[in-house]
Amino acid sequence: MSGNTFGSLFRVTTFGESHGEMVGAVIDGCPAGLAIDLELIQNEMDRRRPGQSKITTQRNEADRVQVLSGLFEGKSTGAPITLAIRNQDQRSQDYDYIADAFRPSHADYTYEQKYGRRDHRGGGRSSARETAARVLAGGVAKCFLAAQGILVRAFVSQVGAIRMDSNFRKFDLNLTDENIVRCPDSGAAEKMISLIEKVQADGDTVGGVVTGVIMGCPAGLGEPVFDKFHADLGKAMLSINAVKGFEYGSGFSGVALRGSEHNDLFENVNGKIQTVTNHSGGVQGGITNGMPIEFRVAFKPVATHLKQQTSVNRQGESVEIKGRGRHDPCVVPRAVPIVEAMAAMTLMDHVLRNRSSKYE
């Protein structure tokens, strides 16, 4: 199986399955001497871990971070960093019912077509459990970015048809984690939680949107042809389980504007060049322009729910399937740290790449 490594200079390879011994990440390319805040990384894992609230899956995993290599006296050594968490609350028998059948909108059928076999216990590598390894690596990237004055934030901006105020600047993003749905708009958050609870009681699931904001990013990151910054960021987000859409800046809504309305005019503010508006979302020509990078990630309703569905088995025979086990009624509250992690990894990779862009 290829495709388990992300990045160019800051390279992250994830390993492990949902119902295996552990999942983790091997990080190569981290400069030596970087102070690694393991408490920060553990906090990121706690934000993502299952069983954290009444609106998430009740799988009970502590997700305690283990350092296997690459750190000495709290700093990176320049060698590969290996971080892992152990799986402790697997219930593999919950998946016996799909050992021979294909769940609708899961990777069961496609995996079997590609590899000729699959690990039906929780989906194996296709399980969202794999994203825990990304959060481990993202924590390392956040340590690096903090030293550069770059801050990556994400929050839930929509659940189902319920949206928070589109002007997120009205709200204190530091309050994002003050409610279980991770929406900084407390009024919208209450409605989102109520909707998730109703959907959960119905045995169903609902999707949503996570908005990301990167602040303090310098101008000049990104390669202008195939490795545009927003292209790499989009690939990072679209690689997350259940993601169905990515947009940055004005996104799809920008098509309704005229060019004279959409252009971001430059101005000089106390010696710093910036733009009056930010329809570009902080990226122009595939290169960051120093403005906040703003993007949105759409997550589909979780494919596993408790309602009866029809499908087929390996023999092509019709079967009835009803979800079992422990699953999220809505993935977006736990997806927030995953979005932040993938954004941080993309940023760190481009910061390192940019150091070779010009001679000074």
Second form
4 protein chains.
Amino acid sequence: MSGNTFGSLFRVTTFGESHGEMVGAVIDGCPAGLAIDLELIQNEMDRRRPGQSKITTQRNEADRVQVLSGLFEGKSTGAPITLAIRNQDQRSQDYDYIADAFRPSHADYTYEQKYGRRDHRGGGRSSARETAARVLAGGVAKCFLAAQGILVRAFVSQVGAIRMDSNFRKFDLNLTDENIVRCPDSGAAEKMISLIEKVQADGDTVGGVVTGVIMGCPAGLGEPVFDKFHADLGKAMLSINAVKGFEYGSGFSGVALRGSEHNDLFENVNGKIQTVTNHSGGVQGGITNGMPIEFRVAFKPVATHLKQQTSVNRQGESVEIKGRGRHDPCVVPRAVPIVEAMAAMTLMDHVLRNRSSKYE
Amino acid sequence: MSGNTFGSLFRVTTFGESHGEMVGAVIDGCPAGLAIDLELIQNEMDRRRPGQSKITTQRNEADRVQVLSGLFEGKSTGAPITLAIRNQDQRSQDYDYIADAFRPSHADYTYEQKYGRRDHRGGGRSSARETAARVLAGGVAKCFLAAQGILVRAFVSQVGAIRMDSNFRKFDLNLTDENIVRCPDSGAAEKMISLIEKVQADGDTVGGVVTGVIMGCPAGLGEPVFDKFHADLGKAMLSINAVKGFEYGSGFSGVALRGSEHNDLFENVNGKIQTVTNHSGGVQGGITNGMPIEFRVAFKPVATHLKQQTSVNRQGESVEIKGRGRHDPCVVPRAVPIVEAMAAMTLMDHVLRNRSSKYE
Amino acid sequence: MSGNTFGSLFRVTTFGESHGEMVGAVIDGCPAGLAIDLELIQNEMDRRRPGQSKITTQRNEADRVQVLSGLFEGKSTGAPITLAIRNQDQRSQDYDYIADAFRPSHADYTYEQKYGRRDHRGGGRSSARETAARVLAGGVAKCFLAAQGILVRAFVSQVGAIRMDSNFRKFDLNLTDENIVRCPDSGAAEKMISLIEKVQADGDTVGGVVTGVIMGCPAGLGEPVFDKFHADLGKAMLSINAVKGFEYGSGFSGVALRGSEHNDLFENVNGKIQTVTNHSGGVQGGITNGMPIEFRVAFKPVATHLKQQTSVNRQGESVEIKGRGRHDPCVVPRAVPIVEAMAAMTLMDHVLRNRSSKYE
Amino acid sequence: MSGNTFGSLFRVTTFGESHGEMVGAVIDGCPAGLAIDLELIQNEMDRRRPGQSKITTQRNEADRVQVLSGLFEGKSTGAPITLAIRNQDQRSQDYDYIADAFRPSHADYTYEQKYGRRDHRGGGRSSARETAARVLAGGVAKCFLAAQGILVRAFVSQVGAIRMDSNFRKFDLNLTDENIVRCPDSGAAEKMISLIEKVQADGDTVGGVVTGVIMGCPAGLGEPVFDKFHADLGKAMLSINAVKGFEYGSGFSGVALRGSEHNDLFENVNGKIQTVTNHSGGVQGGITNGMPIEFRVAFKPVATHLKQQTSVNRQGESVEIKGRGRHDPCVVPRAVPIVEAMAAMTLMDHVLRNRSSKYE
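Given the form predicted alone above, produce the structure of the same protein in the form predicted together with another copy of the chain.
Expanding to the full complex; the earlier chain stays at the top.
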């Protein structure tokens, strides 16, 4: 149980480290006969790609999607689908300085403690490059969900202390990618971009929040005890590099409300049962209720910055470390497609799981 | 994959609904030869029990722990350990009014959508009584962890808008149970109790936050990709009834920091490598680093209050609902042992998983 | 992964040892709304029960089925169904002689090696009594399958060297329970009974073969690589106490045939595609083809006999052992319902798994 | 749960079909720090390779092992190890004749029933080429086991009706590969080869039996209920293409013995507890006892022969089919490394699982 597989029925196993041959995903459990839109998947990869704008890292990774198995005449066959990208533009020597030293707030020390060794080149398996495999698999899930009218959307709602308008419903989420920070509130987006540029000029980094919304999701998804829909979704998000928190619906702010304020009253609107408010964030008792699923994901400031830091090495000696290589000053713009990918995988898994909920 | 099992190697399967025969847990994967302290487990059950104080529900459930299998001469044998409590003091007729109607922000509607039916008595499987089984299993995990010097502690850090001092390290966590709200900051505790009493007098409910701390945990636990330690811990917490959010270390507030402020610098203190700050909350790259693991869990205000609410019934007709039965005005004091139980289960599972991390 | 759970979607976790409180099964993943026929399940328990005839062990275990969770108004609710029987008529002192010594060809020595200890009373978890939990769970699966017209039948086809007519198709399998050895070939049955009586008189035991047939199974069940239908079925059978071999279709005897003899030619009989012969035993490429599934399970002679044997004890000293207690001279008549139960569980699991095979 | 993953802690996920880009395995759960001998793995691949002798199919697949991820400086890192081979020498047009027709005793019909479609080229995922991925993963397991002195050996013990001497212990298993049929009894080997040549000349095929022996295995492996060692081993073997039966120890022939003959008496030989006989085949109560593990695997005659056969097509019409392409007249010589690979994977998985059996 080394944790490289995600999902129960829609099972995604990722492999590959930063400076190996390939990074990829074996996607098992995709029902046969699904049309796989490779252009859609390539487009998601391009959204995640480094170097796409002035505020993201300038590594140049072409990241062309390769199909290693599982497709026949453009459709899934029931066999595992393997998608991968080759590693390129690697500068392993950029990482020689950490072969022996532990970068603060990275996984260097903990890998060493766990495994007794580590592939230090580019962070090895702990590299953000591993998330490329998630986007590949999430793309397959998006094909599945889109065909059923389920839309998975994410956007940047906070960078540093700058927050977009809390009522995101008044913005058109289709415009998220219109600016490089991927915030649909264009006024806030400008401020966020300025902040990131300032932080970058300082050789520093800053955190942010990605908000996710799932629309068109049917009621009934999720398992009511340990595998509550929001518990699996939360785990999916928390498994993304640099994530520090997850909340859905009213989240941490709902704590201060009274039950009589917080409860979402049911109403029948033209034959459709829905709720007047959505503090539940689309999930009640761990099961989706047909309302939009809304959640927020906190990303810490990236650990690699260009300022000098003190640390220790494998021998326990004090060392000075100064970040090198090419890194993002703020991870959230590129995290948007990753959040969407993990949400799509979680959702598709629960759609399949729910096929066994009733006898008939 | 109906989600009634938690864990990979330390696997806990819970069963039972509010008004059935028993609620219990089959605890599989406990190594043989562990002394199981049934008094400790009974004590945890008593901490979770309704009716223990004036601010908790007055149902009288004796909740005596019964051993159905797996122990021999006071120790685990390698066979599954089954612990259970009998259901008693049930007033099924208290729930007749919801056989047909959907209570707002409960699982009534979503169960009906998922399963096409539901056992409405006492909420059935969605009842908070299900958490008793978690406390039973968590008790076994606590026996395992205690023998290795690992301490799992939780306490109430917020009720409604009242927060305890954010620096919890200055309080003695051994005093948590000294007051009925289970907050180690006695000043804040008094205010919290007053608030709960006021809310209760209003027939209303209020939310809260439980903070968890794990001390004495070795470095190296957690799997670095999907099963990051904090991802599994987060899922564990989010699977508890009424939880809306989870964060660890700096959490959502860390978002606003710069990387140069947020990074936890390593230092060698008398041969032990540790970090100067602990924004990482004891976990880096998904793997524990030997520092205290710190996390916060948001609980919404309980959905059952005594005020009149509008809703719909199975026929889609508008109905009026008024809470009956005996319920907690605020769930967090009784949630403390449940948070500890889930944390202990997660931790024990990862201790066992880590036994395969190295070849030698 | 202690292996007390069987199945992927229809997941059965068994618990309990010979001389504990209860033996039972938590049955997870049963779709909601299935009518559970408790009489059918009790009847299966009675077929497995010791003491049902002169050729089975004379222990008197009433084995009344108890429902601990998961049923509401006679139907499954989607929650885990827990069924159990209480342990009774235990004579723990019958087993004192093996607290220290290892019975030949039992699990005494291997448990001790694995766990460093064992509950020796009645064989503990290795007792054949564990199979009662399988019959409980198998009963639920039989309810599910029967509603879809799938019949699971098993019968004794060999005892010692006495085999029934190899063409079992000419016998009425509904008559299997008409004789105490459960062989539908009444001529062979008589000889088998005589043999068992003779062996019993000698204080000895003898092995046998149980043949299983599944009729009415749709094509398409089974997963084509590791979880081939017959691989999961084989594992299910091999997991039953005392089983030494499994074959399906032509099995070991098919080895000697040529491909041109062995191949099952397809034909279209009134719009239904079937095969002329059934050397495949109803499974091709690991997936059912709609023909009857046929398999054979070899049971060794029970290890407990009443003759004196040499062995060693925990100290490695030579000891003399003589079987005591009440045991079956031949296990196969009572194994028939167990074989059926495991086959039913395997089948139901694959019916549910197959719900995700196609996109539409 | 599409069944492309094998194992609990040592988890192998295979991917790839006959005429896709690659066939490979993601090997998860290999402890860090294990030296991986790529030459050993290549050698195993060469043993499985088609065209290695006159009695195997003449397809020319170079099958060079490629490392896609998980190794660093020749050792495992704890990250998933991905090994693959490229597909070459494909003649997809050789399979056009079965795009529409169902070959007897192949998986054509059942895939179509399960998935509603199939990749017919070279049998797609049902191709024997899938077993190459198993040999890759088995090679990693062999590296692990060899370092602990555990030897996994398999050999051909029967072809058609020709059996080698039943007492295989008098032959040197190191000589297995000395002849092309891989039978250590050179006299029997000659007859087997003659038989295969004759069958091949007839355009026909014939079945066989592979015997496996595991030496140096410690006592204590295997889980005592559903995941008995021999149950998992049996499933592993039954999951190999063309396998029809599995037995261990005395197997089907043990049925005819009396308990007093069949029991393996314990003895203390110079401080080592062992058994006088080994009818148990090294496994008692599902747990290894330290004696050699012995098992037999039945392979049916390959379904593809060159004689004319009748069948039906997708439209249900009668068709004539005549095998084309290059195929083995008898699969067992090439099955030897596959049997070893599956045994090694099963064993390594249980070695890791057993690390959690005891508390201390």
